[in-house]
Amino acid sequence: MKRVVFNQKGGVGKSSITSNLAAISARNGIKTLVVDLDTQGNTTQYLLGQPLHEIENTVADLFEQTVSFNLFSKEPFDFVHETPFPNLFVMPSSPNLDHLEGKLESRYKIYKLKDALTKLEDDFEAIYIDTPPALNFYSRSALIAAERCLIPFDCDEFSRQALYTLLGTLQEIRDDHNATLEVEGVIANQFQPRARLPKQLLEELIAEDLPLLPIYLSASVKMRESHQQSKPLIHMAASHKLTQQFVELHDLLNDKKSGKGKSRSSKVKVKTA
């Protein structure tokens, strides 16, 4: 299974919702690889709790081989770090990812990501894809790599008319490139209950058919705690509030994957703001 975790939006917590996802599955005994592709390289150190400048065999560098003419590349998984979590591994961001764009672009390299985690099911049951707050050459990349995805949504007016937007760019994706990309649901996070305006758009996004899931993510300090010691929730506080939401919405993806569960809607669904 290859699900990437997207939004254009910054700021939604992809890298944390990417992280304590894969974390748990990696608890759960699946051996589980996190590919970061976003610059800024948070889900990175979260993980590995090192600086990005200490860190060789990065993504970058992945992709940098396939535009050289090096006799003697490596494989995919020479790219992949161990993590201090039992089966949880890591194939690091770089800032180099952003002078290598341009590059990989007009070689139209697209694909390279795909080839690389084929390669890569053998010794990974499970990969997530975490992205960059962009519709660029890396996420368009994650989006044709993988078989599911997840759209972080935080409460406000704008992500909401953000979410049209990105429903539109992903049936684009599976019409050009990707007809089995399954959109397995909008997660709300940071969310507030007592709050009248979140709860308003939620109710508003089922209304319209809308593929929102029914685990809200709450708000709580305990992620950034989590993020300061570079361990995720499942590892620090697993028996707290958040920790538990992530575990109920790890299960329920995995039911849904394995036919368990049902999902609201598995279709990308489209509404003109």
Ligand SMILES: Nc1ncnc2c1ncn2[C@@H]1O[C@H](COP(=O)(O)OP(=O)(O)OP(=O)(O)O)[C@@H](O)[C@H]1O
Contents of the next structure:
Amino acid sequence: MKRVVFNQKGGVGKSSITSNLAAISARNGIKTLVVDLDTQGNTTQYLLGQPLHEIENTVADLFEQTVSFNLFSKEPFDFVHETPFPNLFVMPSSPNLDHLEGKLESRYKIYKLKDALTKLEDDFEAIYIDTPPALNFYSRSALIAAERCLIPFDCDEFSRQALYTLLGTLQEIRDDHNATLEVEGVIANQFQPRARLPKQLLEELIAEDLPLLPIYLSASVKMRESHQQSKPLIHMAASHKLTQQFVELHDLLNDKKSGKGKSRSSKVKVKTA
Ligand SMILES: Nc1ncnc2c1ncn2[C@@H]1O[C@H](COP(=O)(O)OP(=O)(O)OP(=O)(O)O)[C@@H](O)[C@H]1O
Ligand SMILES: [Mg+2]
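For comparison with the form predicted on its own, would you give the structure of this protein in the form predicted in complex with this ligand?
The next block holds the full complex; its first chain is the one shown before.
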């Protein structure tokens, strides 16, 4: 399963959700790869615990070899790194992604990630793609390469506007490039049950028949601690409420439970206004 975690809005929890779901997948014995397409490299640092500038053979190098002549080109697997966690692997980001972008775009390399991930599908049962907070060459490559898209949502009014735009973008990607791309659902993050507005906002999304998932991820300082220690929640605080919500989310997305309250992705209505 190839899953992209995307929202063009910044700071909604893309990297935190990608990394923690992938860590749970790996902990469950599933060989799991995370591809970090965000030049900020938050996911790379979180899972590898290594400064970005020290890392060689990154996803930028994979893209680079598609635009430069190379007698001995490497295979996608050569850009995959082991993490300290069993079954969990990362294709790391790099600051070089920034200056490569124009070149890749002008030479129509938008399907190269899809080709690379197709080659890696035999090695990895689960592939998660973290994206930058923008609809750019890299996030579009990811939406073209993935089978499902999970949308983090941070429960404020600006996020709601971003969500309508995003659902329109996904429809366009489906029409033009990836007809079977499925909206897996909108995952509410940093939810505060005692605040009135976020609750009201989520109720309105449900009333509009948007594909809101039935698990709301709590806001917790554990998330920052987990980033600081470069240890996903399942390895740092397995019984914490937020970790358990991630475990439930992982099970829900991977159909481990009865299917009660599953994503309403098949019923997604696209509203672009
Ligand atoms: N459930 C949570 N509880 C508390 N803090 C959280 C939670 N989820 C994310 N955060 C914090 O919010 C910030 C943004 O999270 P994250 O980096 O995952 O978002 P992002 O969408 O990947 O951001 P960007 O768009 O910059 O890539 C981080 O400081 C992270 O620690
Ligand atoms: Mg991020």
